[in-house]
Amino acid sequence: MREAAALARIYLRMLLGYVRAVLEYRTDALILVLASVLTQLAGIVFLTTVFAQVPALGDWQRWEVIWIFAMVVLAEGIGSLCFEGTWHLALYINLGGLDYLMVRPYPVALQVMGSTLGPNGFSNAVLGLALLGVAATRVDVDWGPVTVGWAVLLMLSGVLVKLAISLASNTTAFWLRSPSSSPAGTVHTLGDLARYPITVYSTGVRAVLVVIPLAFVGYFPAASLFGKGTAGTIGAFTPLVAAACIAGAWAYFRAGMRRYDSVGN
């Protein structure tokens, strides 16, 4: 617990060390900020325009729709916020900068995770949260403290499960040998499908959400919180999902630096 601790409070010092450089050009961080912002209440604005000609997608009612869209927007802002260095992986790997991160004492994967910090995941985190406790107060659930502490337990193995996924898929950069990661690109961009009800999808889409598995941000820890049948019994297994996605990425990872052997020049 102790060298967990002693982490954890190195990759804090990490995170507020770019924070600080980031506030050395305010306007840029601002509007990336307010873009951020327009991005969401785009997707918002979908969704009420889609529950203004329809009451319902399936068994789906509005708030319990947009509680999925928010807990996908939570996930996205703090994997930004926190966890924006692993879509620098692939720049590291081409350009030889993972030399570096490998002859210090802190593990590599922790390094590249926390060198770098996206400001836009503030506003989604914040944004994710609002659109979260105004669900609240409109989905048929008694919140009691049971159920309450099973919502953020499954918020933040929903948080695990995007930021296995996004570490896993820019992982893909060891052996792609390419300054851009393209399939991580690609999943994330697959990500978008997840903020709403998988069962709007064909079947083949709804078993790349689920094999990925995107599906497990958003879609089924909420089907475990609202009882939604047998997608609320997967649902309640996200948690020990969220645990097999964080060993698997960072074993893929470990794997993908077993492979690395420098640039040379």
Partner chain sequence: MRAHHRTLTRLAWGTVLAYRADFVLQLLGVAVQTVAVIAVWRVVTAGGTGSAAGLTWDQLKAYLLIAFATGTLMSGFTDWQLAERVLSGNVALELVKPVDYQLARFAEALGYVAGEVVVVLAMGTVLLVAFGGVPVPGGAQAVLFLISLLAVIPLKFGLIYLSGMACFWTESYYGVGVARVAVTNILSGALVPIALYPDWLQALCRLSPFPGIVSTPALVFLGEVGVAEAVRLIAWQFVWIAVLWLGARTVWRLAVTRFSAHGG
Given for the second form:
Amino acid sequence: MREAAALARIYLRMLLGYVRAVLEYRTDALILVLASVLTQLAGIVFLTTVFAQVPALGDWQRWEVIWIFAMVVLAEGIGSLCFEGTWHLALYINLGGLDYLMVRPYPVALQVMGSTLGPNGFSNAVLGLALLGVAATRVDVDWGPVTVGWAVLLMLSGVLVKLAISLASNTTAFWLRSPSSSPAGTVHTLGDLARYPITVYSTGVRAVLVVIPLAFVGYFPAASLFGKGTAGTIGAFTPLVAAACIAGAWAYFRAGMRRYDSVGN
Amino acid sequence: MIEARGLTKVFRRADKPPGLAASVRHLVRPRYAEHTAVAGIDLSIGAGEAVAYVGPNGAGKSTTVKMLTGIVHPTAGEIRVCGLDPHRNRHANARNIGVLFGQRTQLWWDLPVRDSLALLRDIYRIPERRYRARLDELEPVLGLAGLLPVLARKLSLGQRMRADLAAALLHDPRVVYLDEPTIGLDVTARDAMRGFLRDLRRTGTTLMITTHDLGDIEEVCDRIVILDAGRIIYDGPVTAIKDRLARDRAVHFTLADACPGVDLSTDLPGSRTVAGEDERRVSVVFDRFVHGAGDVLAAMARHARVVDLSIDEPSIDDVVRRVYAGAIGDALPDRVR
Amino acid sequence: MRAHHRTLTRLAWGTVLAYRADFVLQLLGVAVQTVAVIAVWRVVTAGGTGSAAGLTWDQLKAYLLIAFATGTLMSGFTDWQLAERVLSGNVALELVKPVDYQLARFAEALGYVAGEVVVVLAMGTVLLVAFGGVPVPGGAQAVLFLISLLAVIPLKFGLIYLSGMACFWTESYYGVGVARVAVTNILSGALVPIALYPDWLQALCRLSPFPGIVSTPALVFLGEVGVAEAVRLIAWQFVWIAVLWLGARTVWRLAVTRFSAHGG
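Next up, the form predicted in complex with the partner chain, please; the one we just looked at was the form predicted on its own.
Whole complex next, starting from this chain.
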């Protein structure tokens, strides 16, 4: 436990250290923040226009859909704010950068994940939290200590699922040996589908979103919170799914490291 | 400090022709090509030794270093560095060792050097007092003060190497691995680096240097291990092998007029004169312990008007080539007169 | 087009073939967005039986498929290649060549468009099969549609070329590219027909060049606008093509002055 705290403290220092670098490229950081705000704005404009036409998307009320959307924005925000380095793994592998990380007394995966910071993550996290805050007052949930606690646990689980998906999809780079992170980018792009209730899709698309557990970032946890039948029951397992995803991604990363060991440069 | 026995590493590469069909076939029945990078190396390096680890490209140098540092797991054999198995106890081992890959930096590219060092302080969990004291120790020899506020990506190569060395030595490691520590440096920076490495040795630090530069070896190391095709083909004092095998120096002349048949072997006994690519170019190869470059120039000036010249120092690659070509018997220390 | 322009177009096409996997994956974003948006609109139109904003499900579907096509055209490598030239400083090499830089880049972009047409046809077929067919216009409407569709190419080029030049002032293109896509999504009508926006937002869209990218060809395709209105909208596309083309030349001159002053 004390060891975990020490690892976390060092991780935080790495991130904070990078804030200075972000300030070095201030214009770029601002453009990135503006760009991500505009991107989320496009999504909000879309949802607002849709709900001006109809009161609900099937079973899902307006603010419940916004809740899903906001969970995905929050997860992406925390992903780029705290774990942006995950996206540099392919570069590390192919430019030999892992070697230095391996001769330091700190887990390699965490060094990679904390090696940089996405300023757009800040605006996304803030925007996601703000949307969740507003949505919380509009959805039909009896907020008490238990429901709030459960909602927070579901949110954290969703963030962890997204994090695990990013780590695992980027870990593929150990086998591909190309400095671009195309497969991970593709998975991330598919994440756009998970911003809406997956009930709007055909069975095939739904299956994809369950297998690559993107639906557990926003849809299933929200279904649990709002008591949506079977989906809600599945959603109650989100924390377990999150734990399994993290364990799986971690194991996959270790397999990648073994691969790195056996292939050589 | 470093003990290795029967160290072997076999890499396995997928034997996969390009194309989708081949990829699918590979999934069903994978085939691999094996490549032995290191084939049973025994090595024992004591505290405070400085060992040059040399060999042609692909001989297995960096694979050995990767195994000794814990980056790569040996296929067979045993390693103990400061009593630890470097791969199994990677984190504990990391505190004992410092590593510099000359062609790559471990500094955070977008951060000032000071911030990179502070991050390493956190990662190695060096107490603040110890950290400051260490910076003070490194300051006079590495001239860090001027580098600390500079962004890593704005450093010159020589400055970068100094900052990287500080990063590698920050936690006061007992064993330091240096891979091409002087590559790309200008003469002044190279001399400074070698001076620093000599000082480092004097403090009792064990050094293992892989390099192509004979100067690094001569000025820093007293022991040389030569590797070829994954095997050690020589392990002994630097002086012995250098005096025996790295004697030849060459001066390449460009002459004002064609001068066919010029031969300095009577002026400089033991030297060889070799015709160049045209009649105005000629090279003289001589023993650097018998003649000086000045003697050669003077001798040539008696025969022809010299327009330009360049000098080739004996390179470690030549030495390795000659060891490999069978000169090894002559190079054994007990056979050196 | 002169000979060297044809060569540039051919070279760009070669790049598409060489990096076809990356090329297709880059275009996947628009396709995924289209799947999500179409799926949501299908639910809005009560599973395809009702209508929204006076458009039937089939019409909405056609609208969004056109949005997919025009969103994909001129989007793959063009902007990144433009930005990369500036960021790497290779643009300096172009400055000494006796060619019109902007025209050369347009010729190159046409090579990528060729690749994008292939992708649009392939992915569009998949989307048509998945969501069902759409009504196809004929006669004058079809001709007008083709003109407005072709106009999308130089229009988008103007916007992308201008946004790529932002790299003279920034260290990376990523943010600029994302921002351009987001603004385009909102103002072009790529996600929802502009007519569904509140009045002030509609007014903002109409003042901008963006509806020419999606809304104009889509509305002409659907026959939602009469011939006179269609001609007016298409004329508006061409006005913006001219404005952006000439505006880009001005910005280019400013950028080059700055570039030479700072040495890159």
